[in-house]
Amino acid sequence: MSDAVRLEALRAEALGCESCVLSSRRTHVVFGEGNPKAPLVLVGEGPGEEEDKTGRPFVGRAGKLLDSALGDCGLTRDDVYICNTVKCRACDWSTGRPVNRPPTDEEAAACRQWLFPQLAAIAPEAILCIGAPSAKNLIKRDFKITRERGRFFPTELCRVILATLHPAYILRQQGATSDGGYSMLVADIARGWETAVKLRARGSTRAGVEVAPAQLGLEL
């Protein structure tokens, strides 16, 4: 079974998931999209309102900013793969109207049955966590986004993993005299992409050849 077929079979199975309470009020499962053989995967926290409506990751205002950052790196969504740590929108319904909230640890754990096989099927060289929650889920629980963004960390999920600021955070911080961290987002995407491409060119995990990140000058 090819990686693309394996990924599509996993997506089809995930569409019927009822492993946690998020399934009861979702409109769509937001599985992910992009190049199934991408050297770099971008992983956010979870879908919001627009993503839940469309079934696609990062399609609201934050998604448009992410597209701009990819474009400034000479990339499009077709070059990378984009997904989230959870596939359904996490909401607080206590007021009768949905308000976005962070996924619970239990919800994130339940969704790893989809995320980890998804990443394994893509087999990227590098993962870029979009925002602190994703980094705390995939890198380490005490990850500090302002101090540790852009740094490489070892992981069992791929060759190297790093994190960057979330586009939604950048939008909140932007002003007349500040880009809100947009230049950092662009730099981190560029670093992740360039590293992933070098790692694949010098010996992909797909080919069964291991190239240590240190051989590329990466400090872990």
Ligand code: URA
Second form
Amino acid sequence: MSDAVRLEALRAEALGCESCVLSSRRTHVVFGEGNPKAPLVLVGEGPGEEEDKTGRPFVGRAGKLLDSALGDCGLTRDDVYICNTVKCRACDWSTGRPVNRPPTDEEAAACRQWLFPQLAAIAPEAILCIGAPSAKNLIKRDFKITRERGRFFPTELCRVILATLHPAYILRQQGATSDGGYSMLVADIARGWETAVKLRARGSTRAGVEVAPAQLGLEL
Ligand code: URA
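Just the form predicted on its own so far, so send over the form predicted in complex with the ligand.
Once more the chain from above appears, this time first in line as the rest of the complex follows.
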């Protein structure tokens, strides 16, 4: 089975997932989209209201900012692959109305059955975690986003992994005198992309040719 076929089979299976409580209130499973052979995968936290409605990742206000940052790097969504650590919207329903909340550790753990094979099928050279929850989930539990964003970390999931600020956070920080960290988001996407493309060009792990990131002058 080719990687693209494997990815679509996985999506079909994930659409019926009932492994955690998030399945009971979701409208759509937001599996992910983009280039199934992308050298760089962006992994966000989880779908919000717009994503739950449409079944597509990063389509709300934060998504528009992400599109703009990709554009500032000369990229579109079709160059990369975009998904989330959890595939269903996490909400607090205690007031009777849905209020977005971060996914619990149990929910994130349950969703690894989809995320990890998804990443394996795409086989990117680099992963860019979008926001602290994704970085804590995929890099290390005590990840400090303001101090450690933009740095490469070793990982079993691909060649290198790094994290950047979440566009929703940037939107909250933006003001008359501050871009809220938007330039950091652009710089981190550019760094992740350029590194991923270099690593792919020098020989991918899939072809069985290893190039240590240090050989490319990357700091780990
Ligand atoms: N925030 C995320 O982390 N992911 C989305 O898909 C949308 C908003």
